[in-house]
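Next up: just one chain, as structure tokens, the form predicted alone.
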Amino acid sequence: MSSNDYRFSFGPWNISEGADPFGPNVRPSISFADKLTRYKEMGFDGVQFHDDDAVPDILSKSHSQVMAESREMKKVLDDAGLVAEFSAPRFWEDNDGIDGSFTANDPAVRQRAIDRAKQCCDQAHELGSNMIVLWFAREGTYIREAKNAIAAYDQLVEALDAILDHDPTIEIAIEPKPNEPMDHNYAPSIGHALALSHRTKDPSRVGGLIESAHAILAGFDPSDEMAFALAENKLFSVHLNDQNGLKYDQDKSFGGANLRMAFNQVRILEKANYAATGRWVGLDVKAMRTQKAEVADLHLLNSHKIFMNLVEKVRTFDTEAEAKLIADRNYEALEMLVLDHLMGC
């Protein structure tokens, strides 16, 4: 693989029915089959999966039934010509979970999540991935007295620890976001996330995944949350796509509110040679709930011809006339040097 070479994955969520917090599906359901023979057709290589996703109805199978259906998935993969860029466990749609997971005020639900991301790890490994996500959607609450805070970080060292015991060689991607579906996340930032890996056992194994939404919702620039991460090390994927202000989650193509903000997220990637790790470009984006099914995958088109573009943008900036206006403390010319250039001028 060049070093100029992107590698892009999405998972089959973001081919979706079009239901939203305030309204039912809007387009038929489509097998899961037949999304992994889109991923080819339109110049993917990984998928981003969900514990589920890989074997569905999983909290009613043992540990082995888990493991022999993540090999035949992996099977699928291997003939569809796909990878498995990570698993993650979906605790936050588990009853189990309604408290938080790690988190959670009762111990034995905190044991019980803790367990199953060890077979979320095992699972990656079925899957050919060394990485699993954690979105820590419920550890948080509604109101603040319902749990003591200074605990619950501890709680989420301990499960970090927990996996990284259970698991000497998995990578963990902490992605995280402010808030939905609770009031207050814990480590709402990508800041509070590589906190926590460096009070873990092996912080060299536990970094972050940055998605554009999350960042802009706590009211951050993402290419600045991306420095952050890259600066440590720890920049183990990314999710782009765009939001519209600060509502709920909305998984905007990327680039089709903010321009610059892509740029500059695309920008930062360049900088740090990103794709020379061999780490994905990740969309979690969605197509409009307005859009028709037949033509329900152009957000992921889009989102991968923007990000392209983008790169040809960012690799063709005149950075000697950047240097020079730098130096100049000219910054308004700046800004019109990157507005001129966005715009073909």
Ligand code: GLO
Contents of the next structure:
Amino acid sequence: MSSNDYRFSFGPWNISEGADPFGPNVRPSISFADKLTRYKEMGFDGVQFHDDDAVPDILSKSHSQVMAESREMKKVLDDAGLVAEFSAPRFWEDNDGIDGSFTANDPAVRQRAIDRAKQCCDQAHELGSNMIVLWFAREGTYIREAKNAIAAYDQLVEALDAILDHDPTIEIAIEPKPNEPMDHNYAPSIGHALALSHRTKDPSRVGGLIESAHAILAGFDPSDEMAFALAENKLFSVHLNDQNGLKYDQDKSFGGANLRMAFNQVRILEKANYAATGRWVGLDVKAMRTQKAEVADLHLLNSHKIFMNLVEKVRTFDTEAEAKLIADRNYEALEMLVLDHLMGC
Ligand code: GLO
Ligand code: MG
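Pass me the form predicted together with the named molecule as well; I've looked at the form predicted alone already.
Next comes the full complex, this chain leading.
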């Protein structure tokens, strides 16, 4: 693998049955083992896990059982030539976390969430990874009056510190998202995530995972969100996908809604030499519900292909012409240079 080579990952939830809030499954379930065989065929080497993707029914199992099953999973990955990118505690599907986990009003719920996150670190190591991802799904409010937001920020820092204390090597990637499922989330942007990071006892181990669709939902350009993290050396991962404006979280194929925005995300990753860092390019994309079962992984293949084509576009961009136009402050012409290049003119 050369330093030019990107490594790609996705999560088992990215091959799904197509249910949405208005209708049931439209495709048969695919077993985890069958999903795994698809990874390599499609050009992916990394698997993103929720803690209960790796160990189903995790809440009913003891710590040692969870570790034993995670070790088993590591063997399965080894045999398939795959690597675990991270594990993420899936608080939001648990009734215990119905009104938030780290920021729940009930201190007992907060403690159980911290314990689950600590276990997730242990699990990540067993799976061969050194990172957990925290998407703060229900850490927020439906109505402002339901929680004390100032206390909530302190609670998030307390939780992060407790995890860092528990595990002296783990890296934590916070995945910002402004809303959904809640009206307001306490980490809506990478700025919020990294501000929290700086309040912890080891900011170097608390970074971010930028998801394109989440940034767009917050009204930001995803490449700028990435740049903010890259400037601090804290872009621990990405979830590339696309989003057609301020709608439900769409998780469309990368570049499917806004090719130029996708180009700019690849451009910023190239500028930072992201591939050489060994960090992963995760694709958090969802197949359209209309997709028939036998072609229900095209969203992953297409996103991968679009990413690689855009790497080529970035690397073949006429940088001399670009430099001249920048020096001349002729950004109208620069814009056309970009668009012509993207259109292959
Ligand atoms: C949802 C998130 C979700 C996370 C995943 C990893 O909007 O994007 O898919 O990325 O659960 O924590
Ligand atoms: Mg995501």
